[in-house]
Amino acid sequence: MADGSRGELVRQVQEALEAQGVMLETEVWRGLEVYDRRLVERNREVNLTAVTDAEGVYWKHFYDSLVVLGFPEVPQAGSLVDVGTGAGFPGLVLALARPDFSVSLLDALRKRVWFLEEVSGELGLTRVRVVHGRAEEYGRRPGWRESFDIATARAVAEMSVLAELLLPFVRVGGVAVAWKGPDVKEELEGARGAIRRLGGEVEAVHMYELPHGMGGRSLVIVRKISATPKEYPRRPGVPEKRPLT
């Protein structure tokens, strides 16, 4: 993409974020440009994302990750764990936008972890740690269990599954945030029992549209109101095979 076209794209995304109440410093946009470049370069060697065109990256990855900062239920500082972070969405983008966040990026694929270590180092994100592992295991570990203000996931999984993977990380009073598609109502109704069992309560569902026909999104925000029972999360693979009801 030519510099002029990229500049116009950045301006559009910046204006859309500001309309949602999300203001970013110039240094953040410079960092996002580096992130975009490294993502495209490394994606030729490792399957990090199916979206590599500049418009897709800036809207579907960067804007979609950052819009959460405009919602009042989400803390603007504190500790965050991004579960199944993949290529770093939303966790690494949020770490770049809010340097005061202490961010842990958790992923089960080693090659993604190497990419995230490389990029976070290049961006000088000293409050980011990248860990190779599974949520079902780390959600039981001291120092991880009920230790975070925010737990996030853009993973493709049912809401009841995401609740079991996210809520064990969240301290009472914190929030779990799940990125879902536009038709989340029925899925969410089916997951409310599981969410309550895990110590959570749905506090808000924010719906928005990406431009140029890129699709709708729902951000489900679950408040942690009580400790997660010690038997959760169950062992790796079980939440997906036998979702809670």
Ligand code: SAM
Given for the second form:
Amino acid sequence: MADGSRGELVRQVQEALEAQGVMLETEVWRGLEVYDRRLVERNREVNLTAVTDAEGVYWKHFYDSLVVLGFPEVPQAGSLVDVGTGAGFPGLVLALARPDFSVSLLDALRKRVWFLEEVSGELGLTRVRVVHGRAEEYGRRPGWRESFDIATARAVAEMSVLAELLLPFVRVGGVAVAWKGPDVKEELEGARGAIRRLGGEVEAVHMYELPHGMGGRSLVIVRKISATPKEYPRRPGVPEKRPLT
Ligand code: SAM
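Complement to the form predicted on its own: the form predicted in complex with this ligand:
Starting with the chain above, the whole complex follows.
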């Protein structure tokens, strides 16, 4: 993409974020440009993402990861774990945007973890820890369990499974945030029992649209109101095979 049209794209994304109350320093935009370049380059060798055109990366990955910062239930500082982060969405983008977050990026796929180590090093993000592993295991570990202010996940699992993967990480009083498609109502209804059993309560569902027909999103915010019972999360693979009801 030519520099002029990239500049215009960045300006549009910046304006859209500002309209949602999300302001970013110039440094952050520079960091996102480096991230975009490295993502597209490494994606030729390793399968990191299906979205690699500049419009797609800036809207579907960067804007979609950042818009959460405009919602009042989400703190602007503290510890955050991004479960099934893939190529760093939303976790690495949030780490770049907010210097007061300390961020753990967790993924079960080693090749994606290597990419995240490379790009977070290049961006000088010393507050980012990249870990190869499964949420079902890390959610039981001391130092991880009930230790985070925020746990996030995008495109990882359906809501009742996600509740079991995310809520064990969240300290009582913190939030789990799930990025979902536009029609989340039924999925959410089916997950209410699981969310309650794991110590959560749905606090808000924010709907928004990506531009140029890129699709609608629902951001589900679950507050942790009591400790997660010891038996959760169950063994790797079980939450998905036998979702809680
Ligand atoms: N969150 C990223 C995004 O929105 O672009 C990646 C989404 S990708 C479809 C799902 C990712 O979740 C994969 O990288 C996969 O390895 C990871 N994943 C799925 N289940 C997981 C689990 N139980 N623990 C850790 N990572 C998991």
